[in-house]
Each structure stands twice: as structure tokens, then as C-alpha cells.
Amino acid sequence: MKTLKLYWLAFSTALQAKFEYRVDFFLGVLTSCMLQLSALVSLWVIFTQTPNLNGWSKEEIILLFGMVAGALGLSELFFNHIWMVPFYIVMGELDRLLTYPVNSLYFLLITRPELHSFGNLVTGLVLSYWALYHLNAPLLYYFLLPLFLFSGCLLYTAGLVLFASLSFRFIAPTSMHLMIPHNLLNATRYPVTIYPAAVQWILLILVPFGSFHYLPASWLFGKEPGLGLALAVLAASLVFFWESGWFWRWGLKQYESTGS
């Protein structure tokens, strides 16, 4: 209890000190909202050509691209001082980090907030309950996408510090290679169907980010798995997640500081 005691103040702490900034919160919020919709633009020119895509309706593909945004949200409000990595690793700024006597990944995951990431989080949140409400979804489904989105957050964040931890081996003071991860959860805004088979294996089970909201819609829409296989997504972030840590763990092995 006192180490999630001291996990929370660090937290507190960091995201206190971000809201000191308000113009950066409030144009940062506006951003990625304007980002969020602006995506949704790509989509109403796609249905302005076809009435559905892959037998997905509009309502049905606006649910995922809430689902999301809302992932997204999650993990960069929680999780996203990762992307620092590449250049901690280059400045020795790592070092202050080891010594600290806590979970060296979970205090870094945790550090770092991002305002911008509640404009991704209530676009989200808006889009998913909006698409919810308009497919007439059973009421489970309500309660059950907070738990859908935690999922994805923790899928999402399992990807960034598995290529982060890459950084370990190959050293540079870029963060470019964590796009890789960003660009693969954004591909699943649309049905993992649409693409070939060998890239749908890539989004649901070797980087799993198309799992947390393609599997519980397709049960929802009554187009593939059932509620059973959907749960298990929840289960499988988990595991994705503690898979993760070793990847971490395997960085540290490689670090050897800045000599300086």
C-alpha cells in the first residue's frame, strides 16, 4: 500500500504541475479533439462512396474509432512518459530513475501526464456512446466499455514500452520507432477485416491493439465471436502487459549509462 501510496503522489504531483499551464491545457485539448474529428472527416468521404465497409456500418465503425481515442486517452494520461525514453537513455538521465526505490518502469509509466490526452479521452467517450445509442446496444455494453478501454489503454502501453525498449539496444536520441506502435493502434480504427491476412494477424495477436474494441463490437453486432472470447480480451491486456515488463527488464541489461 505504500508503494501505490507513493505512485499516486508522484502522479498528483506531476499532473498538478501540468495544470499550472492553462493556455497549454486548453489548446492542447482543443488539438487533439480537432485531430479526432478530423480523422472522422476521412470517414464520412469513405461512406459518402459506400454504404458500408466490409459489411461495417457508419455507427458501427464510429464505435471504433471512439474506442480509440478513448485507449489513447487513457494511456497518455497514465502511461505516456515512455515516449522519453530514447532521449533518457542518450543524456544519462536514466540513472536518477534506477535509483529510486520503486519499480523503475511503473514509476516512469506514471510521471509524465499529458493534458491533451482528456480531449482524446471525452471525444472518445462521446464517439463510443454516441455510436452505442444509435445501434440501440444492450445496456451490458454501457458498463462494460470503460473495462473495453482500460484494455486497450493497457495493449497500447504494452506496445510502446516493448519498442522503447529497444532503445536499450539500439541507441538514439529519437523516439520515432514508438510511432510504429501509435500507427498500428490507429489502423484499428477501421475493421481489421479490411486488411490482408497477415496484417490482421499482426492486430490481434502478435501486437494485439485490434483486440480490446474489434472483438467486443463483433460480438455486440452479432458478427463473430461471443461474450466469452471478448472478456478474454481483458485477460490477454494483462498478460500483454506483464510480457512488456520483461522486454524492460531485457533494456536495462543493455544499459550501460553515458560513460561521462
Given for the second form:
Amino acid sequence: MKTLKLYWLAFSTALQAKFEYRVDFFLGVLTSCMLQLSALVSLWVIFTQTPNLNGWSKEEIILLFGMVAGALGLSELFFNHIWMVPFYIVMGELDRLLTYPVNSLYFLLITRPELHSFGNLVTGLVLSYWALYHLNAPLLYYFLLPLFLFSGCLLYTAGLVLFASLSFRFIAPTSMHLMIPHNLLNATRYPVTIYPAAVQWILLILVPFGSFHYLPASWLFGKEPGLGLALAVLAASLVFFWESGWFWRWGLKQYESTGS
Amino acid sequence: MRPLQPPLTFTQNLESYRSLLVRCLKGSFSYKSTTINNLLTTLVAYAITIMIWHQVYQQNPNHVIPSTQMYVYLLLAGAVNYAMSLGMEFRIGQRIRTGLIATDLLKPIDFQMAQAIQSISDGLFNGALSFVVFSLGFFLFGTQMLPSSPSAFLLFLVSFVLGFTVIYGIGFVFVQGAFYTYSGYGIFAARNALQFTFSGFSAPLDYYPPLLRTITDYLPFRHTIYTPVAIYMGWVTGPAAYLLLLQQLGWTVGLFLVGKFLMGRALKQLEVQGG
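Could you output the structure for the form predicted in complex with the partner chain, given that the previous block was the form predicted alone?
Let's see the whole complex now, leading with the same chain.
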């Protein structure tokens, strides 16, 4: 309980510090909405050329778009600090963190919330609920949606931790390699069945970003798996998030700090 | 009041810019693992867009643009976009937030030019990686990857350079906002969203709905990707291609002047952070 309080204090303090840059906050929210909308424009262009994508209608794909935006927003709000790890390794700035009597990964994750995340989160929720309404989804799905988004947030963050841990081995002052999981997440805005089998395997099994929305949506639209498999994703995301800690500890063993 | 040091001569200025370019390039190439990471990231991003359009063409092969041309367009559009990925917004935003911008402004070289040199360095580094990725396309699409004619290739090179100056101009205008927001993310994301939507990165503008196409015509973003790539593909030739080059030049000059004006305004209200 004491540890949880400490985490909360660290998170809320970091959040207050971020709110100091108010103009940046409003601009960040606005522009993250713009980024989501620009992706929707691409979808619009695609649907001017085809009535559906492998049997998925525009509204069904908008649900996937919304869920990805929501999960991304949650991850940016609570766990965004992971993006700074490559820079901290180069500068030797992890030293102080490692002396704290807390879990270094979890403490790091929550201490740099990004306020533009609200833009992604709000856009994601609006798109998701809009799609559910237009698809006449059962009420149960409305209640399960936040759980699926949380699950997506954990999966995506775990993927980022995995790639960030590689920074301990391949030292460079850039977080460009974290764009790989980011791009993979964005790939799942479209139904994974449009990709070749190997890519489907990556997106559903190896780095299972596609599972938290594709499987529940498939269940909703009566395309493939049942509710059981959709709910199993929730448990799987917790396991995947916990497992990412192994990679973090592997990385930390190689951390050498700097001499200056 | 006596200046801190006499202004640099033209030759001294050139030497300063050359040294800066060499230093920036060395910095970019010094981390080999970064190069591999960047390459992988680029490949993932390109592959996803191509796979989505592959599905569209599988469902209905009869489109205005044949599938092989479409894949070459997307690959080249991705390569051009990557070559034009400048880290200017983050770089300047970070320096404004930490107060290091003060040391940049004290240097005896023009700030706008120094940023241009850094952007050229980014462009050369990213361009080299893009070229590798684009070359891989030859294994998939063979001679379809070649430009429509030698003159189209020459015009493409000119258009690409002009496209680079346009994107730099856009970036520099947008980055002035960081002097008010004290952060580069919002600025970067805004520019990126507009670039992604209106440049023709994810699809040729020929496929855009009329409303979107009209908006695109009034903005400079199409000149960063669609214009050079359409020239390469041979979709625009002769006088029409020269007219596009002129438009690119016009946007470059206009954006440079607007950037200079906005920077003068921004510096008047700048409060240096840190200390």
C-alpha cells in the first residue's frame, strides 16, 4: 500500500509539472487529434477505392482505429517515460533511479505522463463508441471496451519496454527503434487478416498488439473466435506486461553508467 | 555599443557552415546500431502501407493506377518522406525548454541557416537509408522501379531538392511556435499530421476525394512528396512538370521569408529558460 502511494505521488507530481506548459498541452491535445484524423483520411481514401477490406466494413475498421487510439492514449498517459530510456542510457542518468527503493521499471514508467495523450484517448473513445453505436453492438461490449483498451495499453507498453531494453545493448541517443512497436500497433488499425500469414503471426502471437481489439471485434461481428478467447486477451496482456520486466532486468545487467 | 566580435566575412561564413555540416554528419553516422534500427523502422512503415493497398488491389485489380505502378509510387513516396524527416522541431523545442537556445542565438552564424545545415545533414543521412530501402524494391518489382525516362529522372532530382527546401521552410515556420509553447512535440505533431494527410504519402493524390484534393492544391505539402514522385513516375511531364518546379520554388522563397519574419517576432518575446 505504501509503495502504491509512492507511485501515485510520483505520478501526480509529474502530471502537475507537465501542466506547467499549458499552451503545449492544448496544442498537443489538438495535434494528437489531428494525427488520428489524418489516419482516418487515409482510411477514407482507401474506401473510395473499395467497398470493404477483406469483408470488414468502414464502421468496423473505425472501431479498430478507435481502440488503437484509446490504448495508445492510455499508454502515453501512464507509461510514456519509456521513450526516454535510450537517452538516459547515453547520459548515464539511470543511476539515480536505480538507488530508489522501488521497482525501477514501474517507477520509471509512471513518472513522465504525456498530456497530449488526452487527445488520443478522447479521439479513441469517441471513435470506438461511435462505431459501436452505428454497428448496433450489444450493451455488454460498451462495458467491456475500457477493459480491452486497458489490455491494449499493457500490451503496447510491454512491447515498448522490450524494445527499450535493447537500448542497453545497442547504445544510441535516439528512440527511433521504439517506432517499430509503434508502427506495428498502427498496423493493427486494419484487420490483421489483410496481412500475409507471417505478419498475422507476429501481430497476434509474437508481439500481440492485434489481439486486444481484433479478437473482441471479430467476436462482436461474428467473424471468428468467441467471447472466451476475447476475454483471454485480458489475462494474456497482464502476463505479457509482467514478462517485459525480464527484458528490462536483462538490460539493466548491462548498464554501465558514464564516467562524467 | 561595440559588438562582441566583428561579423564574419562571406568566406568565414561558408567555412563555418561546412564545418557544421561535417560535424552533424559525423554525429549522425557515429552510432551504427541506430542506422540498423532506422532501417528496420522504415521497412516496417513502408511494408504496412503497401500491404494495405495490396489487399485493395487483390479485391479489385481495376483501378486508374495499375498495381505495380502503385507499389512503386508508395515505395518511392515512403523513401522521399523518410529522406525529408527532419528532427528540427524536437531539436529546437528541447533547446528552448532547457535554455540552451541562448547559446545558439549568441553564435556568430545565422540561426536559420545553421538550422538549414543541420537539416541537410538529417536529409543526407536519412536519404542514404531511404536509397537502400528503395533499392530493395528492385528485387520485387524489377524494371518497374526505373524512372519513366532519363529526363524524368533529372527533373525528379531537381524536384526532390526543391521539395526538401519546401519541407524545411514548413518546418521552420512551424517551429517558431515552440518559442511560445516551450516544447516541440505539439509543433511536430501538427506539422506531421498535415504532412501525412496532404502530401500524398499514403496514396497518390489522384485517389483523393474532390474536397480533399482541392484543399491539397492550396497547401505546400503536396510539393514535398507527390510532386517529385509523380514526375519520376512520368505522370507529369513537359511544361506541366516545369510549372510544378516553379511552384516549388515559389513556396520555398515564400516560406523562407515568412520563417524569417516570424522568428524576428518570436525572439522579441523569448524568455530564456533554465539557470
